[in-house]
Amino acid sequence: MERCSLIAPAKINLHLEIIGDRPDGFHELAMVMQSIDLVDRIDLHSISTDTIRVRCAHPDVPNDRTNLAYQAARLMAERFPETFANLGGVEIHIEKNIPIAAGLAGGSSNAAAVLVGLNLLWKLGLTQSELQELSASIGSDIPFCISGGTALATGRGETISPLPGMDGLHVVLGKFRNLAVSTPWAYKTFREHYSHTYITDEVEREERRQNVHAGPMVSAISHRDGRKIGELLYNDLEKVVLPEFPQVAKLREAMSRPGILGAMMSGSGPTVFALTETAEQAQQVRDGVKAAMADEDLDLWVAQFFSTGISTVEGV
């Protein structure tokens, strides 16, 4: 096999829970992650010469080592020396469609792409869960982006538990074009902000995180109750984001419309999603908000809930 495409699905954020700090830096943090099908195109092609290209025609993604889709086939070069010695590189092109700084894990989920994609091109025989846990050292989404559907995330985001696939769900995505948050921008001003209330104490740690293992949410999801689900979103990350950026918290408001199952900002933001239960109500709610926000600087999409992560493009 000299050349492979996979499908690399965005994720949105149902729960965003920030339980404390770790040792490493990092939050300790409890999510329930969705796979949606807004998706990019991976195409990976061996080359001759032992080099990684990136090639992208989105001007605001990088071709260069800061793309974690290099990132990926690097790391992989890196663990296998043997097997890209005797193959040689490979050049990744990647067909973007997940809006850039957008909350939605789209460089997470094409660095998923390129470590799927590599173990398929090199017969590496290596299984979903020693994927990820090669992943988690490039980036904390990128373990869930690997395996995709419905799942908890917790730790840091690396430890993955899958829960029952939730794909009869739509929802509606909007972003500003121009307005990017940083994540780690995010996350620190949560720090500066609401470090009093984090948990210190490991035993209390552990039982936050198996609270949101049989939490509403999971049990939501369980019962595949798309209105409870709705009402029970929560994303800690709205506490800072919301005040600081007044646009995102006005299309947060244009979003909740009579009708949805819920609304709420994906991740570190600045996309809003709304959850609906048919595709009609979705375009519904995207034309309302669309007239209601009348913002050429705004884009809509509309997604259905997706049951899987990283796949191979049928034929290819």
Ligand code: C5P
Second form
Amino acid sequence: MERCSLIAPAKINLHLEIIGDRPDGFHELAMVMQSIDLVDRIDLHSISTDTIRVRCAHPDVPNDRTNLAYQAARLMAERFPETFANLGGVEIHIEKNIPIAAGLAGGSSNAAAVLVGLNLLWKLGLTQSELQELSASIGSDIPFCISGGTALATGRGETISPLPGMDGLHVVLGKFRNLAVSTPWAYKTFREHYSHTYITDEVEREERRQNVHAGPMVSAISHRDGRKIGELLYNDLEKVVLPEFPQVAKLREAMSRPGILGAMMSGSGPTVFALTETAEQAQQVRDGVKAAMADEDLDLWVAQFFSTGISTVEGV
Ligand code: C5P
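Given the form predicted alone, corresponding form predicted in complex with ligand C5P:
Time for the whole complex; same chain goes first.
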């Protein structure tokens, strides 16, 4: 096999709770993650020189080693140097549809696709959990992006427990094109304001994780109760991002239209999403928000819950 094409879905957070600090400088989290069918396409081609090349037509996607997809290929080349030496390098082509620096894990999902794709291209035979373990060294969201669907993510975000699939719900996403929020900034600012609430005792931390695992959001997902999921949406990072970026707060308000199940910011933002029961409601919300905001810089998408992570494109 000399080429491989993959679908890399975006994610939203249905629950994002910051529990405390970790010795590695990251935050201890309890999150419920959900894949959506807003996807990038990743094409991998073997090339004879031992280089890794990234190509993307989107002007804001870097094609150097700062790109997580590049880092994923570099990681595989370092872990499997003989295979890399024998089979040569790889060209990674990214068809970008997921907005960048948006809180939707677009970069992480691209990296996840490169790991899954190189495992196939190089016939390494790694299992999904081996790939997930490997991937955590380059980004906390990548293990989730590999398996996708609906899942609980704890630790740095890299420890994944799958939850019953929640397909059927629809999502309207809104993001100002020229607005990006730095994830390190969001976590650092949260620490500055809220570290007094951080839990340090390991027994209490485990209790908090268990509270999420056995808590109302997971129960609502198990019962496929969209209304309850909408009511229970929770994201600690809203506490720092919304006051700093009033446009995001305004968009969240505009998205909170009658009839929706709930609205919230995803990850560290600035994307805001609204959940609806049907595709028609989602289109109506999108049209309503577009008219109410009347802002040329605002991009809106309609998507739905997606039950898988990285998948290969058949017939390639
Ligand atoms: O792992 P990832 O590269 O996505 O994280 C980006 C940044 O977000 C980290 O450098 C860190 O500042 C912050 N972060 C954190 N705790 C986590 C995940 C991310 O503080 N669990």
